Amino acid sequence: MTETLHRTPLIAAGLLMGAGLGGFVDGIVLHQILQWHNMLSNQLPPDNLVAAKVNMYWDGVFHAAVWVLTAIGLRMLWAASRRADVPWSGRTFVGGLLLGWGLFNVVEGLIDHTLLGLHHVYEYTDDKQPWDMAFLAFGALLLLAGWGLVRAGRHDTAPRAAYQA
């Protein structure tokens, strides 16, 4: 008799843990390392001791929810890996993590830049749209990327033994 394998569990611990990860990136280099925005600097500018920190304060609940993404996730990924019908495959899983993480980007970019103008990619130029393309384009090619890995994990299909503790 064969078993029959899910990658599901897997795509979707990555997914989650991709997303969660990415927002890490999004908000200790772009808001804290490099300073170029923060949530809402696009509609309160951080010129103020109160406007940095409302901005702060919203860049905080910002690392909460990427946290709580990352953290469910993990627990998704610790099921999964105590399953015997779901392949143990480093291509499935790095393909679901940048899978997340393009669709982070994405999806941050559509409605924070575009669609609400919360902030934009670097705030302090006159032309925001290149940055904020950019931040697209990259997360177009992590989900092109991410997909390929994930088509390649297919061919990872061995059977394993679930974990027994």
The other form holds:
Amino acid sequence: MTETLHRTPLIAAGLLMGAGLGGFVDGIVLHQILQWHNMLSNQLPPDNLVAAKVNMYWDGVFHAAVWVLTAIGLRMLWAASRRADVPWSGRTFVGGLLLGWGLFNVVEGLIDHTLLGLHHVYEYTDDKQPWDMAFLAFGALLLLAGWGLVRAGRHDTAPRAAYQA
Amino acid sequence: MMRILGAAWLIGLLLMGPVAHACRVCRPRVQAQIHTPDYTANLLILLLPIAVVLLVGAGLYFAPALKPRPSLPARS
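So the form predicted alone is up there; where is the form predicted in complex with its partner chain?
Up next: the whole complex, starting with the chain shown before.
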């Protein structure tokens, strides 16, 4: 009996983990190490200790949320690994990770930077738009790369059990 | 002996450094600025992009189960 194969559970797991890890890259690199922006820094500029600590609080809420996203992705990966109808493919999974990171950048960039103006990518300049556009373009590139890898992975058809000795 | 001297020198350096204190003066002002009437709105706005990504991921994960299955032939 041939069973229909489903690749979407593995892609979904990669997508959520990629989005979560992409959120951590944003929070750790852009918020904490480079200190280019904080979550609400366009509305509450961190120009005194109180405002900086309030922004730190909302950065923490953001980090907690992307942690939950990563944990849900990990749970999905665990469930997908135990299904015989899900082909086990590194290309598909890494493609999903890149898709997730790209999707996070595009969705967060459009909602937080462009529509709501909660913060901008680089706030120590008068012209913030080029930085926001570069962030979106990077997200689009990640989406393209992820899509390409997911497509390449469609030739992988063996389930995880096939790789076990 | 050199290791012990090195460790003692490092510990001494740490003990002589400036001491960091928690900001007891500004903490009430920080708490007041976090828990404003806009708290829920800020929280929902902040979580919106993550909710969108979560919905896409969950939709993709459950896509095979959500697809309409071909109907079985009716029993006579």
